[in-house]
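As a starting point, one isolated chain is supplied in structure tokens, in the form predicted alone.
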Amino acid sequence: MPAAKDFLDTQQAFRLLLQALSHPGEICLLSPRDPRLGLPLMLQTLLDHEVSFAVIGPERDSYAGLVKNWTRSRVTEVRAADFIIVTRGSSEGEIEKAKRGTLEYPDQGATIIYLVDSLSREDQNGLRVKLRGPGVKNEIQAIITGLAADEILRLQEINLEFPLGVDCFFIDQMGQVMGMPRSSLPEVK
């Protein structure tokens, strides 16, 4: 049984993740105590024994074992997964197989979690992504280091038939997270 402190951490993380999705492009810190706990906290908040996940990337098997241990979720193939974890910033086109929901149940689309090197607003050598849409006043720019530019193009294509599509989170090595719901209009600058 989780300790009360763990329960409070996941409650706080859940609120932050909702905030990240409702304010696309906003960067939130998931675990100020210890940035290394960001990913486990995020996964323990979103996944449980009732959902499935898939991992895309060269460390697929080791990540799948960790996620299964942290969350008690079940591993499945990409096309059936409720959550898809992309470990190296590029799915090599695999996210095109992701569930997109139905017109009756658009919320049944997958959620994609990208593990990236860093998230920032400052000028650095990352991918500049401009977001527009609900939850964004005018537009907002984020710099994502460790994400392939073609992933944004794939996400644009997947989310073309809104309300069908996928929601995304980007989490970096410092435990910072940024949300991008299916309603966002991303562009690579």
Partner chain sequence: MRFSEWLHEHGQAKKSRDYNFAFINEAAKREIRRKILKAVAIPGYQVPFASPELPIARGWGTGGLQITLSLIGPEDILKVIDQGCDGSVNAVNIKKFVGQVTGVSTTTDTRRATIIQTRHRIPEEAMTRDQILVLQVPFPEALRTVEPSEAETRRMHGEADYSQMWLYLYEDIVKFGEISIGARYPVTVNGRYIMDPSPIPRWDLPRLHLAETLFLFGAGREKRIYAIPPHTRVEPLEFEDVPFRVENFRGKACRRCGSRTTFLDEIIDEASGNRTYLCSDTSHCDKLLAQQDEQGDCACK
Given for the second form:
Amino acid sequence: MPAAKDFLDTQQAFRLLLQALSHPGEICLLSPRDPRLGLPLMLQTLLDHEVSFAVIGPERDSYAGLVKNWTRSRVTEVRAADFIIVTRGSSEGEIEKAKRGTLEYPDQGATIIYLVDSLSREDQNGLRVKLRGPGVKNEIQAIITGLAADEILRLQEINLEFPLGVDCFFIDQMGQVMGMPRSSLPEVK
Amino acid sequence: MGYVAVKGGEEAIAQAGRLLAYQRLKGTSKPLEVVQIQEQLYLAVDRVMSEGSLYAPELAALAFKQAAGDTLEAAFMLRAYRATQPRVGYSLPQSGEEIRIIRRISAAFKDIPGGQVLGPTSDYTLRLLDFELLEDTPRRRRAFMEALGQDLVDAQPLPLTFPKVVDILRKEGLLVETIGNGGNGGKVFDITRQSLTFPAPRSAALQGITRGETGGLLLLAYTNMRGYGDIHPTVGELRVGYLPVRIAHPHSGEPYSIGEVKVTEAEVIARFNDAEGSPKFTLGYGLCFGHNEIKAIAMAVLDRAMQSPEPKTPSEDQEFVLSHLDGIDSLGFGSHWKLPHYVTFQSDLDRLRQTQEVGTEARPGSGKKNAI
Amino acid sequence: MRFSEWLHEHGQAKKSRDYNFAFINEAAKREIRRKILKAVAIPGYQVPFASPELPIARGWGTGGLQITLSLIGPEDILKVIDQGCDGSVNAVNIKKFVGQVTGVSTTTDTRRATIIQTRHRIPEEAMTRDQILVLQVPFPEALRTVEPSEAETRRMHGEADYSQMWLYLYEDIVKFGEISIGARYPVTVNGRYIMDPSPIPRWDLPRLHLAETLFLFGAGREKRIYAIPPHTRVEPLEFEDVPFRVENFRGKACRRCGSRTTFLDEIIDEASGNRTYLCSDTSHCDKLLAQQDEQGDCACK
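Pass me the form predicted in complex with the partner chain as well; I've looked at the form predicted alone already.
Once more the chain from above appears, this time first in line as the rest of the complex follows.
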């Protein structure tokens, strides 16, 4: 499935990802053409043969094959990966192995991409996540369905030693994206 | 009016460009062909390719012409062009042993396996101006070529490859392969793709120096040789020739030759005492595009100097050397002072006036306010 | 299959004399984009990046350009300023280059632009959340004044060990009565990293604090990218009893638009030797002037 027809698709996708990461908790629509293209487009924008990735969750191998095809990126272990894709809203603790960078080079911390069911402002059923921190005016709330509640607690813990930590994107089945950098202070309601 | 002068920049830039072109064209001589530069000013072309970090003789000659003979500017143009080119693959690691030699010498041994090959060198020519070149006629060239052809009748062709001189020392166990900053987990670092951080692996350091500006490289290496450092190099081997470039075949994965590049390779040997205090030899390595012996030697000296476990002089300090060698960087920064700085100057002026008003009466007091 | 055929099949064999959209090749853009995201995630921290060469010299805005070229798409509207002025030669040159390699439209109007690239100023008009300001940076390391080694400044940032910097400022006050840094005044970002805001005047620093806009900083020669996301605390380093102050233009006004609330350039009149003042932000000055013309009221008398 060729998500990025040309450089303009990845250029636009990058701007949306940048928008999402500079406004944590806000929901941005990544692929207006076709919701199914959201994930491949995002990966083609960020990954290539210069970086590595790992997959956590069911269907690990088939996802790894797809991602390799889309991006020509290298598969590796979770603890060495630049990008980690969590396919079912929970890493079951695996995420604790992710790279967090060093004090001299915290940017070497991994980027985690969570595939979730939906992101919204109003949905009654999902996980209510409140964010504060850079990029957020006062406080913002997002509702995520298909994400385990303890996953946010885990991320909270991982990012406790800022600037060490990991940065997250959540992408839902509609191709909507939400960012949560390590500088964000999340709270589960 | 100052205000008006800063506007109209577009027109001024266009006219300055035309005036620059005029400088090159205003003479009465015949237009210089790029191929003439490529063939007859080949050392300049080599230098531009090496500093420009792109092996492209025709484009380097074009850049040299466009820059009116300024090698730094020409290297800069080539680098900028390089940034636009997609990377289609990586070549396979190649040993210098496979260089198709046109020249190789060793200062360490009188007789070396394969023999000394002087090749095309200006080392033993007298640097006297050759006034006959003022009249460089085709007829004279033909006469020279004919005489050369006659003398070549009995010449033996060189072997395709030569054994490495330093291998003699290696076999005797006298050579320590590398000291100080070592590898990168077996991977070759690429400073054009990964950002350089310190301490840098040796592959990154070598890449950094080989793109360096020849004059700057020589200067730093010279400080070390002359006394601000401890390297007393012996040229183990200096090679000039053509290095094959191989890639893994996209389908079979087998090595596949896609051409060759002209390179100069230098291996210098210097003494050092290992952890137990026993003397060993260490190797400094230099390799650059084209025929540029002084660059390769200076590079090898710096490579060796930067391996010093406890850097004491600028040339031994890896961060110092690698941060200042790039000609494109230093050229740009050195010339950016020509840009207007009047906002920062205004800001400084404000400070100065305030300071003079207040004098040195005021004294600071207690704690910092927004310390963390 | 021959190598050339393989190249062709993989769609990479472009005509060697064509330049890519936005000049930089896509793989290099991807690298810059990854680094921009990390910069946003760690406000005020300098992310090292590979910094490809551009046909404009190092030190002439290449860091800003690399960011701009990695951001820009055909729909963007670009504004470029140098010393606050759209018409200055360097700004014109950069704008022309980006225009040539992207075909985007350009503007001098701060409000209309989607991306603004700047050297040494932040526009006077407030920017919105839909805009990005890209700042050109010559010296990304605020601590360089007190420590020449990159390895050491990295350690200092890592451990938030800023005692040397505070000592330097303290000694400055002892010597000069106030901190003598003019432009490039160091700030603390998000209460963590000390950051060089690029050589903007102190006048512009308050506009970085809790702003609506994303600020991206690019140092091409030094190969660093850093960022201040919107709504992020940005505080100039100051002591309780020696507070930070911006440049003093009390009693001065722009000769052209009469503004008393903008950063001014000092102009020395050739004939009389007198000093007069003009707005540094020229497009803002034009706007103020146009408003006055509409109202039939001229402040400059």
